[in-house]
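In structure tokens, the next block holds one chain alone, the form predicted alone.
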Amino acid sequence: MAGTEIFGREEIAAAADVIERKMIHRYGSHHLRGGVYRAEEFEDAAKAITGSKYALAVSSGTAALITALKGIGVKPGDEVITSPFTFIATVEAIVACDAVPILGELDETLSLDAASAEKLVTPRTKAIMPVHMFGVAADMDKFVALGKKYSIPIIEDACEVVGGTYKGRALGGIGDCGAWSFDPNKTLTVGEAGMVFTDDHDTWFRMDCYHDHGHVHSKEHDRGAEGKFGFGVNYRISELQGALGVVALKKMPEALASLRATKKKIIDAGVAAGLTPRPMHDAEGDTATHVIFMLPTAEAARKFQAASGCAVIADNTWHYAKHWKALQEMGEKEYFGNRTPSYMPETMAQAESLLSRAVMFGLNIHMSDEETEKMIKAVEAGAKAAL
């Protein structure tokens, strides 16, 4: 599902653009740039997308977790609850401010459960981030309500889901806080690059001041003549990334069109093979990159993976945190006045309960009538082997 996939002669003419004005920076340079910000564009079409105020351009997804936990005013101790699947850069995120990750149970759709989430609120509760895995959303409604109930910001990983929706709106723009990546194997990409939004004003002040070393951006000022709001860290984007994300946003409806059409066939073929294909909140809003059938039991789940060659969930290793030995050494420890809680895999004996039972293929944006077939083969073994 990379990216580059859909790589064409408009990224080479947006990257070309940027190299023959000699203008890579996003910032300062004004009378020299003609009026043209291509990182500027780049936000503003991806806030036409969510329809949020405030969109920032940031070098990854990563940060962008990083800077709407800043934004939101995450300190030491403090505790952020999230999902255990996920990549691990949402946990990376919150250890970054020296906050306390909490994990969360899964619902059926492998995603943060709310009222398990509800059940870990205390005092200490600084944001509750739920994760859009896989394509598919977790179930915005109840987050939302239950930020309201307890007025704790809900910060939304989309960083695997961009273009995606829930009820008809963009994930990553109805929490408080949202987050989209990039990077080289989303099926958008600009190399490296992520966004943030927000609809609050001052959220998103400090997140501009802190992306870049505490920046107040001023285009009545050039660069270095602005005011500083704070202490910061570059996470910049280029010029040249905001063009190709421009581009990139351009391209999306057809890529997504692309993904789904590839896996409804798939589907399709699976439950007329008698699986069972992943719940979703909303399968409307699906961006389609992975097929995922619950098998009924972990061994079944064994069956069809020797048979059809698939993953199981439960062995991914980047995206589950039953894996994550530097996550278990900072457990049950003390930390920045608070009190870590165990991560061991046996806390998580509800999420291996239903990811021990999911099995996967990866989507590619463009996949030949030949190679989907191939997959739907491996399917209809598996579930031959399996059920």
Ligand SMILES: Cc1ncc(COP(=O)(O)O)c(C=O)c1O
Contents of the next structure:
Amino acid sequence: MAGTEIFGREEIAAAADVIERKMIHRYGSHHLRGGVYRAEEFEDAAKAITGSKYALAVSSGTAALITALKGIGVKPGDEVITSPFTFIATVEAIVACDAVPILGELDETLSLDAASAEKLVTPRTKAIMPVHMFGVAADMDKFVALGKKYSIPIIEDACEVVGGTYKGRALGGIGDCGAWSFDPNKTLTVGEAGMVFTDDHDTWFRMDCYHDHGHVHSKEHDRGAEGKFGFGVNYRISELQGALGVVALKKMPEALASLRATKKKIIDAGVAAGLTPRPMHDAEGDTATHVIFMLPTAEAARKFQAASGCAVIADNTWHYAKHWKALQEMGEKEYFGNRTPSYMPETMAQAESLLSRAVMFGLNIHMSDEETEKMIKAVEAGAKAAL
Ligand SMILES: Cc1ncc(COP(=O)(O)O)c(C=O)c1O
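So the form predicted alone is up there; where is the form predicted together with this ligand?
Everything in the complex follows now, all chains and molecules, and the chain you saw is the first one.
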């Protein structure tokens, strides 16, 4: 299991330090801190990875997406284009802003297809949210070009790709905003937290205030004495999460290297058995905790599944909009002066044609030779049965 798998003495020391100093909250109490701000250090470490001008740590990846949407000024009834293959949080973030989720099609890498997103642009489109799904980059050059062409902000849902890259650039730092998650299922976890990135000062300022009840943060004033800017919520992280985050980002290169080494062995074995791995826009930047192969037909995928015990992605109720009843129920309704489209499964035929052929194995960060060999045997058995 990802996340806590790599916890060790470093996390214990980092957490103990916060507790011993009794400085568990990130804002205020400046005279008692001795200049130590762990949440800020976490943000600085994240910024150093993406090269973004601003990073804001928040309480979850979902909070990061909502904060980004609020930061760019999404209003009720606005449309936000995203992918039908994502964790439900992407769509929930749009709905939390009373905006309308508009679902595009997938490209062959299983990320949002930029050409399909362009066809969905209307005067009400206020953001496009490509999702770097299952550890793999969406085609960011195309999204950046699309954003420029229509003057629409691109918000990267990079919750699953902390440390991932696209053509040498860190994911989360390419679009107008980007969001990372550190929830317990991620390779790097702090329990719960997210990070939101931007290069734009005004967007950062709105996000910074929004995530903390509209407080205008300042080290000159203590809590309560600072200025106020608009309404907000409480998406703050604690110093405990900040301290764990600093450790997590230090461990990132080693964790990703271990995952990549295992993946390579399994993908190579699959290719030798005649399988087609999931195509990627930039395989070097892949951070996936999965290995995915694309079978020629849905029937072949079922045969592969029966022989190997793997999952077929089309069945995945967490990550495929076809399964989300709550979304279906909000379809074809009047909605803050706009109208929602249908979200019924038949509107997702193109995604279905890809996801019903996609078979997937989940990985741990560290896998023994025996565990890897067992997975390779399953891949080979699947290939023999299906091809
Ligand atoms: C693609 C994607 N977006 C958003 C999120 C939300 O992150 P969190 O669980 O930290 O709220 C996740 C988490 O699984 C995710 O995978």
